[in-house]
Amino acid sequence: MADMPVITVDGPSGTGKGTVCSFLANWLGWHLLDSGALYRILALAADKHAVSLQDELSLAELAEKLQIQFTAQQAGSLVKVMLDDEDVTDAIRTEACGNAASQVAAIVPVRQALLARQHAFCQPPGLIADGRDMGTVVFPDADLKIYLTASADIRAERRYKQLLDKGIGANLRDLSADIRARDERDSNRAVSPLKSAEDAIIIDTGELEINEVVNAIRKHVNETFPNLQQ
């Protein structure tokens, strides 16, 4: 793993990591990391086999034998998710499921358990890693590091904007109160919370288009791989 070229993109939700690393992974022809989503798919496979949130022993030995793959389709579209040779890209993607998920994943025999399923994602060419703390605890040592960011308004804005556009009611200001406090348990938490690494390059993706940050990042790729062949 030591010698396989990672790059990492953190950052709180609603800042564009999952578009982002989907144009990554297929302009790069990488593998392709969504760690938000194990947490996610952990906390449906729980609600699936009836393990309460709160028994943290069952929730990591069920961690432990999921069987997850994930595919980047056609760049910046949403990573598509396997469980169990299961479609659940739709059903991890509801806010119940990622607040659930927020929940999953401050338990510290979760994050161990699903730790070493991480690191085996990385194979060559080379990984794309997508999540909170993919520089900072899972690859630290990886050759890019991009941490996304973006006001809790304009990221309550776009999934507002989402949510509608598939015919899903919504109600803005509690989109904002659910991502205020996923922000604070994520970023206060006593295991990997959520931060920059200190060597990330930080983009504030709050006035940019999706275009704009990937050309950004295309720039960062090209200039710490300079022999790379795409």
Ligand code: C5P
Given for the second form:
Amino acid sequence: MADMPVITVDGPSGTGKGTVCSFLANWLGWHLLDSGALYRILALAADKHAVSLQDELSLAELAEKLQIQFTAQQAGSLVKVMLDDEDVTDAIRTEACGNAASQVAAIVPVRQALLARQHAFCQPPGLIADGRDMGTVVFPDADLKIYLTASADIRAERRYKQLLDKGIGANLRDLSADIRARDERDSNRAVSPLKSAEDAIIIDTGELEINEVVNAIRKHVNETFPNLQQ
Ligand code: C5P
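Form predicted together with the named molecule, following the form predicted alone:
Let's see the whole complex now, leading with the same chain.
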């Protein structure tokens, strides 16, 4: 793992991290770690096995045992998430699952249990790591660290439009309240709080189109890895 090139992309949800990371992984042909999916899968598994979100030790045990498989058609494109032979790709994307994920993510033994799984994604030819603590805790020696940010209102509006596009009814005020509550919990937890690494490049995506964000990051990638062959 020592010499493997790693790019970390951290920040709260709704900043465009997922889109940026899929683009980077496809462009470079590198692996993609969607670390939020791991916390979401654990929250879903807890529900399935009737484990309380307060039962820290059982949650950590569950995190160790989970049979998770990410199936990509090609390096970088996350197509299917399997939990114990069940396709949970859509089930982990609900607002309820995201909120439960943020609760299990605040538990220290859970984060420890998921650490080795995250390191295992670091395989040749390189890794794009998407999350909250990729640059600060999981891959502190990453070659390039990006931190995406945007106001809670803008992120809530983006999420609202995404849900409407999918034909899912949503209430903007509720979404905004959920996003603020999740930000609050993710930023103020004792372990691995959401924050930018000191050496991260911070990009406010609030007023930018996604292609402008991608182009800005591409420049940084080219500067960091001048000899890359895409
Ligand atoms: O990114 P996503 O919305 O899928 O993450 C779901 C939740 O998982 C976040 O709200 C956060 O609480 C948690 N998470 C985390 N550390 C990460 C990735 C996600 O705590 N590296």
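C-alpha atoms forming the largest set that superposes within 1.5 Å between two forms make up the rigid core. Residue numbers count along the first chain shown, from 1. For clarity, every value in this text was computed on a predicted model and none was experimentally measured.
Core-aligned CA deviation for E86 between these two forms: 2 Å or greater.
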